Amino acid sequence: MDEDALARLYKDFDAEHMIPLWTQTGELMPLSPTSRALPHVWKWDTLLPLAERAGELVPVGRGGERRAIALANPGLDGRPYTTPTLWSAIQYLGPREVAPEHRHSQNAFRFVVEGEGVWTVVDGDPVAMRRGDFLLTPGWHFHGHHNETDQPMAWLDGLDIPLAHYTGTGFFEFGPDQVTDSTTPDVSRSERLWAYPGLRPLSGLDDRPSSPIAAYRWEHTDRALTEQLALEDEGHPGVTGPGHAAVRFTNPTTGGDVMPTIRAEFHRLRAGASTAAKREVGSAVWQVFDGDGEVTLGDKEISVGRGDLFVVPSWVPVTVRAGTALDLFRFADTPIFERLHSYREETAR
């Protein structure tokens, strides 16, 4: 081989912004997924005090727009991303504060691990936020928040910001400085129309890309998980594994995921129960809602408790073991890869 000629060839490739595949195969075509994201845990008892300090120092109005603090994966070079496709953050709203309205093409949700007294207003529909509630703000819907109490409140935000940024598909638009409806109903209009098990209004027979239900209430999630474990006690099918109840939040117009890019689930483990080790294409973020236990991420074992968040990168095996009874919220980018026909999973037997 003429080493000088080869060196000149590579130099000419560089000059023309060309890269030969044979020098990149190991990185571009690995034998299995090798995400740059790393397994990591964020502890709630560290996150919340930091959010409180931000509440004292950082205004929430127009300009700053939201007091949301992203959970940045240590493997993603300082980007404010939890995984290459998912963004998660702690959002903090102080007493009597209003976060102004805006909309964006990125899909978003909120999950409340503690507190109440805030309403999120989605396209003019006020939606109460309470502990255990899972709330949607699909892409391009105006939304703002207002706190009607003398106490602050923090919650988990999840969005597909990294995906929109990478693909160059993001749009953003400011709305009013104040929310368009500051009333405080117990139940939103979207719930009054859509949130009845197995029933679909004849006024809404068109399929929608995202669920029209603004809030999936904790009392329904809790009841569904409780009944799964009760069926197991009675010897009937229903749980996803021994001592492991789980539900998926769905779009009632399609039966599919709540939003095109995000899957959301809730899991409950009896004390001492464990999930089978599983790995899958795509990434996921979990938050402990209640209880404590151990999580194994690859060869890394972590103790987790109420409010703690952990990230599972693509193809990293995860096992969850409950110490006490353990409740966990989970969201993932699985719908993206299912639509691309590139999803794969593997569960230990």
Contents of the next structure:
4 protein chains.
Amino acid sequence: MDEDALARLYKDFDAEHMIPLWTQTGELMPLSPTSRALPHVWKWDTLLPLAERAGELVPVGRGGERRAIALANPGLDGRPYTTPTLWSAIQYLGPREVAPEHRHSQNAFRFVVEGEGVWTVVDGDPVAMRRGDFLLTPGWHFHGHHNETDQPMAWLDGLDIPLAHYTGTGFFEFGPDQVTDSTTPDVSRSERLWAYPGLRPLSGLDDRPSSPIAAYRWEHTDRALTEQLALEDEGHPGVTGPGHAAVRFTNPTTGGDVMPTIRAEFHRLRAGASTAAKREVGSAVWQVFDGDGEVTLGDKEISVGRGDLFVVPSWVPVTVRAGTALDLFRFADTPIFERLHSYREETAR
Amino acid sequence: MDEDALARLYKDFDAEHMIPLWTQTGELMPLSPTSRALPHVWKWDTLLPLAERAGELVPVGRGGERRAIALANPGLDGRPYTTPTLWSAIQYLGPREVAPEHRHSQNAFRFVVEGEGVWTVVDGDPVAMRRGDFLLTPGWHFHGHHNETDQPMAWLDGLDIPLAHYTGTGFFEFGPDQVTDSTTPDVSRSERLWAYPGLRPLSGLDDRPSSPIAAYRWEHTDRALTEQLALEDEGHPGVTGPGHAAVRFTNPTTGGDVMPTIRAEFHRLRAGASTAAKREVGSAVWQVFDGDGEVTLGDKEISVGRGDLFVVPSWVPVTVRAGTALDLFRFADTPIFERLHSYREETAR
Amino acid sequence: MDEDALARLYKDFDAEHMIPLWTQTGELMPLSPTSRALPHVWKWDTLLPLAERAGELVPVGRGGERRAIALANPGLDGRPYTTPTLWSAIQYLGPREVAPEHRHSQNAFRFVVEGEGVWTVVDGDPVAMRRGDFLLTPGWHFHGHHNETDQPMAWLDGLDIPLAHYTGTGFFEFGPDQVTDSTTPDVSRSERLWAYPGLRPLSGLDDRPSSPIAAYRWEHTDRALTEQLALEDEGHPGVTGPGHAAVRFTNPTTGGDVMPTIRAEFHRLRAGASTAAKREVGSAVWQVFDGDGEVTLGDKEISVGRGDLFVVPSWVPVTVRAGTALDLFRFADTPIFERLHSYREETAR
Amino acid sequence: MDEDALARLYKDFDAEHMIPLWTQTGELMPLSPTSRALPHVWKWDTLLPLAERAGELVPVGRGGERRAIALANPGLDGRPYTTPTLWSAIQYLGPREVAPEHRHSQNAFRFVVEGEGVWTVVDGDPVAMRRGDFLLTPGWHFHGHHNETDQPMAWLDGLDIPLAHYTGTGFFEFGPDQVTDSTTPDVSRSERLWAYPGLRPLSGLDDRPSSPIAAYRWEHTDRALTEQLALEDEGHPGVTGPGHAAVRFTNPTTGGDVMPTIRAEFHRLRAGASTAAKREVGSAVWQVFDGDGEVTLGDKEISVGRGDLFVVPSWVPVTVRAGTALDLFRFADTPIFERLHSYREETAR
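Next block: the form predicted together with a further copy of the same chain, after the form predicted on its own:
And the full complex, kicking off with our chain again.
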């Protein structure tokens, strides 16, 4: 081959914004998914003190908008992305602080691993945040937060920011600096209308892309998991695997995922039990809600305890083994790949 | 025209199983729906004593299968049909009696206007029946009933028997003479798995044509309606109309109707309030759960009280006005016509 | 048992419009579907001369609307129904005659077994009718017909009139006495917009309950069937069974059936081939388009030839065997039962 | 504020793989989409000679797999991506050359702007490629190409490689070095089964995520566009805008887009006509098939002629104005954002 001619050709390609496939097939189209994201664990004991320090040094307010600190995957070049599609952050609100209202097309949720006393106001509806609650702010809903106590509060935020950023498809709009309704009811109006088993208000018959339930309360999640394990004890079906109870949070208008891009679940393992080893297309983030255990991520083995977060990149096999009884919150981008018909999974026998 | 030739032609048509359209267009294809079913009311005070007499005279058991007495629409030629598509009946089970197990492709529900103490066993899952509960037996689920008390119990059965009978599409299978599980838990296993707001067990991710929730409990229905009216008092959206709260019972795997052919709802009117005058394609049956009121069915005005049932044929305008506060259960065949794209409705301004 | 008391009870039931279930379970809910409709054949050689006599004696026009003569199933009590859901009729239009415009919520199609020269005008779009064409008039589209030749023309009409009549759900509206566009193009505007393989006009992106294609032309149907048999000869998949080619007419906006209540198909059998013996929930009507053969309907065996029509009631097993090469048009109410999740089928091995 | 403390905090964040939101809100979540991709045009007169030089210097075969040269968006950091989700490339196959078989989960199509003589073999089905044809290779179908002539041939490839690569979700598998069927039929078996207006083989009733039609032929596309403009001349609806005919290539089993991630359309403008100015979420690539015109991309105005390609990044307004009559092929990632409910569009009045 004429190496000079080839070099000239490549240079001319470059000048014309052309890139040959044959020099990069392997990297571009590997035999199976090779995410640049890496398996990683963030310890709650590390995250929380750093958030507290931010609470002392950095004000919350218009412009910065939120005192949220993203979990940045070590494989993703210093971008504030936990995975190529998912953002997760610890958000911290000091005593009596207010995070101003805004809205964005990106879908968001909050999960509360500890504390209470903050209300998130979603399109004017104040929603109390308490340990174990899973709260939604679907795309293009105005929202702000205010802490009504003398204690700070920290929680987990999850969004599809990286996907929107990468594809260049996000919209954002500022709202009022103060929340639009500063009352502090125990139960949101959205729950009063929607949070019943199998009941739908006649005033809400149009299907929605995201769930109209603003808060999935711990009391229901806990009861559902408790009953699954009780049914297992009684010899009836219901659990996901031996000693493994699990629920998915769903949109009651469709039965599908809570938001178009994000799946959310809660898992409970009996002491000593473990999940089936599984790998799947797309990425997930887990947070330990209670208890201690071991996680295998590919060939990496890690111990986790209350509040710890770990990320499972695409196609990396994951197993969770409970030391003590173990409760875990999990969210994932699976709905994206299911909707695009590119989802695959493999469960080890 | 040659009348003799025409008469001969019609006779020849008849011999060859042919019928001309032109002699019947008007009856076959009226300008707007003219159901042969008639508006009608059955009074609970009449129904219940007759059911009690049946309880004394007619055993329940294999062959007859159920001590159910159908509400036969006066317009439907002595067929046991409340409407062309819907069967409704009062079912009566004496103290300690057992109705044997069977299954059929027809979809069934029960609604309890008073009493308790009977368990319906659906595919082996015992489901307690209590006042205000709405209970499902979707097509092809085995079911039997047993009364664990020394009191009789009566309730409303609703099925799509007439549609299946008319179209010739029903299947039936006998099960055991006794119920397969005679335990008497407060809560069914189906509820323990499924009856949570927005939560779905990971072991139940396949969508189902009918709801997996065997019982929709009065406590939730009542609370949902109470909250809608409270939201109205507070100036927030939620009610169906002024003073009119309403919920639809839905399938949590799809957000749609509980069964493919039957819609079920619960309506609550404040004293003095009324529903919007409305007519729609398809038929409905209402039962007063509590309170007194007036119903206008076309040009017919009737007073109704606790337990009374009335039928609304296709395209007959209906308005319900509450005297006292009024609670009503309603079921209808609307899903059939929505699925076949032939549904229409008209609400008077 | 006290027979007198029972007789009194039954009399009181009757007075109150109540009917006990236990006296009729077997008839109402048989073990498997038992349609009152009967298998039956109508011979084209009988139908056509009767239609011609009607052409001489009965004018077509406003009021009678159409010179259509229904095939009345011998089991259905003298109603003009071919099955409980389906109407089929031979329609006859004399030279230069016009059938006035009207519309109805009932869904309609025409299939042309012989002749040409009539245009059906559907919402102002003139659609030529020719041998082998399958033409749609979905619910609530205005339509009229006019014969532009000096020859009469007869064709098959299929509608869901019986379902709408039984359920009391049909609407009807008169249109102009003359067709709104009396031009006679070879190809309708609907075809010019829609009748391409896999192409959809950008001006027609909203899905529709019924197909926007007004005419499915014989040339395409014939080619599709010819290719399936050619692929079979070449050893490739494509046929429905050995020597049995078949296509379904579909709605290009959804890929589903042409209309919400009616399925339509075309079948071709090589000489000597036969369809698999099959029974299914719901009813069907077949018309022989070309060739001769034998049909087994339950335990009834009949010979059929060009133009002959036979009806297959619900759950009656049917097999078609070709004597010569055999072409058949078929329509059925299957979409109703698929949409209501009550469809079942059984194919003999 | 204590700048030192803040610096220490940021350093500690960094060490723990944490990144604050407040320093990057504006870039991460802009008010409206700001794609890093730039509007750009590649001229066919430049592309083709470079592809020819590659044809002389670079063999096609196992390993490199394809002689395809990607259009690399100048804004995307030297990645071979035309947009963040879409790959487009000119592929070049010399006389008698064979590109070996492989399959990948990424969805692919080819569009032929000139030439013929190559067959692409998709899961064993040989598909002829000719000017104007649009050809599919949906995810996980084996495919290879072979040139049966003494002339080279070049065409446009489009895939969703960047999305799969970014999200880490792609699978790849090598097939035989030679194509599995080297016959050269005019029409593929897939077309013989599927390429009819509104007809579906009974052997193909299961819906598919991607279209089963392997080739959408120019003759149909051309006729559909010609008819739209003729209907406009006759005063009937059908065109997308004045002087603007357009069709979308669809999946006949669903009526939706040909593949889950890629929309494909063909547009025709009369001389002097133009498309409505429009911007939308997601990105698109256009190729001029015939004629000359002007394109406005944001504030950039460019002249385009036969074979030229231009890319429209997310939310960049685009207008195409025909000089001569102008035919254009267009593909876009819109199905992704429609399925994820994040699609928006704005058309200038």
